[in-house]
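Shown next as structure tokens: one chain only, the form predicted alone.
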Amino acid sequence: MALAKAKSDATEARLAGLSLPEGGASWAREARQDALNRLTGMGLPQRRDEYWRFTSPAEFLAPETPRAEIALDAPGFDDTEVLRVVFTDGVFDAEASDDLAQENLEIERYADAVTKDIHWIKGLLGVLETAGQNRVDRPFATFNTAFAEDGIVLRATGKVSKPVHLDYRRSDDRAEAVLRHMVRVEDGAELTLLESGVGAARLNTGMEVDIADRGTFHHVRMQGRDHERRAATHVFARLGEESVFKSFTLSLNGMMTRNEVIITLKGDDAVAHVAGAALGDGRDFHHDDTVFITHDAVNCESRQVFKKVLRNGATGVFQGKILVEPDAQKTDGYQISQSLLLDEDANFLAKPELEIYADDVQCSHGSTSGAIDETALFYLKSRGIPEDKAQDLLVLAFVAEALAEIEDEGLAETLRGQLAGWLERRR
């Protein structure tokens, strides 16, 4: 009784003030106030809510924004050629985005197809994100539906030849963004999608994926140099017979981030890849990566490979399950998760889960913490390296695994250097 009071008391204050976005079309009013309804129900969490024991949501809960100095952000894929889609302060800036024209590839401004009484997102807004709810409560992301104003939409109809590249930044050191992202990757169709930049001083993003049969979804996400950032991210997906999600995020620096990742495979022969590498430097960085993937048909295969780079007292936490539903025999999972710590106040808190119903599925997990390894350093440093060099090399090998997650070795070689000039500067 007692929690579920505190969660109605921080979901009225939370809300006090808010009102859903007005206008658009009925069918996108009524999955906005569906949204709502099952937010007053479900109530924002708290910090003994299971999946929030590791992360206090009080950043996310306050109804003010917090302020957070605006960062000079580090580049994001400037040397990639891409179609650049930019939002400033949560909000769509036309005059620095590209032309929104690309073959293959229908794209238009979230706030506009909301508008429309016929469009194709009608059958996917919220519908992935509530079958997300099924097991654990996500009330932010049911927030991200019931709010959001802007966002992009995207459908590949074939190959896109370059990638798009979401270029959040801001000019308001309280900006709250509230992103709703809606991608649609038709049969035989390939997409990559970038994302990286300051966003707001509190950013909450929504994407929700569908993938059909034979589809390609490739996902780098890039989470920059704003050290005062707070970011709840969500990704929800759903993939077709024989297609593929791969998606791999870098962050470095800021003081709360929660990324979740909510995958179902419902084709047979599907793929799903997820990772990311994390380094925090201070006892204000505090970083959550929470994926739940779950096995609905034959064959299929997922990778979670997760590391962490932590010291003077940074905070790293993995959450990830494998759910095996029933007929999904000759399942492949696997789940990773490891941190490196720096020093003694660095802290590493995980909880990886496997929950299995068939019986013919090859399925492993595992997690571990560690410090630098003194004889590695003492043979790099006995070859003439010098100890600070010579740690980061160690660091760039340990991170090395998740960084092969990435198909694209351009793109990974971009995020090479953003891991090394971290590092550089920080010596």
The other form holds:
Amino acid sequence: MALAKAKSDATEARLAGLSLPEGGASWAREARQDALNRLTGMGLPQRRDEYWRFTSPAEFLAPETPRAEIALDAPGFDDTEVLRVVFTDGVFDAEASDDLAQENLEIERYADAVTKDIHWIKGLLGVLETAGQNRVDRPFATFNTAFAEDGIVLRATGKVSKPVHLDYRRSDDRAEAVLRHMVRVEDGAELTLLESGVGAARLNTGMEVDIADRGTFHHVRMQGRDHERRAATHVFARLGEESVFKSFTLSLNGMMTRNEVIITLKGDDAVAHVAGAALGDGRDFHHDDTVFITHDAVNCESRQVFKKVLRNGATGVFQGKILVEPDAQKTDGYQISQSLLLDEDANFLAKPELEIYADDVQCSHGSTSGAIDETALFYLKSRGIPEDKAQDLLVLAFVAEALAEIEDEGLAETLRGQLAGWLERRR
Amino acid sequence: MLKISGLKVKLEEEDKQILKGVDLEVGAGQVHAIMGPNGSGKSTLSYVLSGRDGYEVTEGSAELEGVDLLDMEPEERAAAGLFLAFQYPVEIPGVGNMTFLRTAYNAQRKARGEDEASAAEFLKLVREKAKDLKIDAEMLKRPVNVGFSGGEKKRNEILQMAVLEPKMCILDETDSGLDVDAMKLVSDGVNALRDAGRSFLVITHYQRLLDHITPDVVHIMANGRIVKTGGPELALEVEKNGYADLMDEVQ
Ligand SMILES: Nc1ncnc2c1ncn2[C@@H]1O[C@H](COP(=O)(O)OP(=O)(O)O)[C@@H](O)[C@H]1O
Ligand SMILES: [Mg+2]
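The form predicted alone done, now the form predicted in complex with the partner chain:
Complete assembly follows, chain above in first position.
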């Protein structure tokens, strides 16, 4: 089917002047070419596309990279012992990074991995991304497969003791970054991946995560501080039997953020939890969490817990879907998205969806939007707690359910500190 | 300690007069009781004194140790030494009881220009007071009042009072929903705090709490006014004859 004229024009305009990365092994060149073909076939999104009804893709479509003020030092995970991998303006920064060596972990630059004739990512690159285009198009993910030149490739073969920390930095106020990360967690292995930092004026990250049977993958991300960030991110995950995937994202500030998480529970008894807290202040803040979880095996559990605190015209969006395939009996699916609107100018738009083809299934979803509980506020104040402090306590309480999804208490504490700091600065 | 003069209060949103001229003076170290039928305005009085939104004072004044209360924010009134034990303590999911207590304690100290307590010091203080009220460590860890039984909520109010050591304590129907044992714990808690520099205003519907906490003065409130004032014997009279007789007599 031919694309509508507006769509093909917009796609052409965005792709003009871009060319696929040069070099690479033949399989990598093929994967990129295939992605480009698919991308021109589906076209980049337009506002009238159902999946972009609440979020304008304009910021991602502009052919020229917008300028974005370089923010203060990005918040890192300073209290955690990590293997640090730094990307500056979207390029691996060996100087600033730790040695890429760690027990039970194969770690390598994506830019290097794609040059090798034989590499395990050959069977994964673009595969989860392509499969993740079920029911809806995700063109910016396909864009990522086509154009990403750098990123990290991780293969955990056992319990990896230190988390790998992807630390995004920026030196150029017009940096455009397209990063691709490939992750494989082998049978029984465990890996924690952290992400933080400002990344780029416009950032597109894509990650494919393949978790083998009994593997565990934890992902904690802080999208922090820079007010003018534009980021489109995709995490695609495929889960084997009894495997565990947990992802949490804290987003403070940012102009336009669209975080998509697409998970398929492929093996029986697998568990996937996706959670996030986003705090936004001001008309320029737009944050979109779009989640799609497919249950395709028996007795799997999925949870989505998203909280947004919005004020001064900030907008929050949640689109969350649970798809239960016919054979996915004994599915336990839970989804909650809530917003706390600190004033009447803030907006929260939510679209929770269930699509269920199995009969022995427990799925619940809910979405709420509300203001600060005045009775609770008065109770706190009547005990001598000043208004702003009382409000902060209630905000922290509101996001607590999402933060509780982070298993590592140390990491949770780091994020709580970031939240408290954000609230403090808003006084 | 507390001096209320000609206090008239209406609802902010509606044209409904609730307090129609209340005069009341509680001296330092005294315990006053306010009794009265449901809907007479007892809780409204306690809310207006502590600064809750939704009410409009149309006439009169309320002073704590000579300082005008009605101009202050609720947190300033608390720091000045006013405390209200709520008739319906509020549940706050996600805020730990201990965090809540420490935040309140330190905020009040800060407002008064005193040093804040360290986490360790504070923990010791709370544990001691909690023990007397049979509040266990588990209850301190849980979110404020969430999942607490009626009696636990009321004991938690008294714990806050014991920790914050206010000068003027208002107890709004702290006895309702308490069994005999809990009533004893709560009254012991209150009695332990009685001292020459601290006053109490005990609002209750029934006389039984006053068996444990002996008041110096008893007021009967009806239809937004204090209609009768007397000694402890007034409470017994109400208990025996009910409010109806008393109302007839007043009219
Ligand atoms: N916020 C409010 N909105 C509507 N009516 C109220 C409000 N607060 C109090 N009232 C009314 O004022 C009267 C007194 O209530 P209250 O002070 O709770 O009495 P008491 O505590 O003596 O039972 C009642 O008729 C009650 O319905
Ligand atoms: Mg009442």
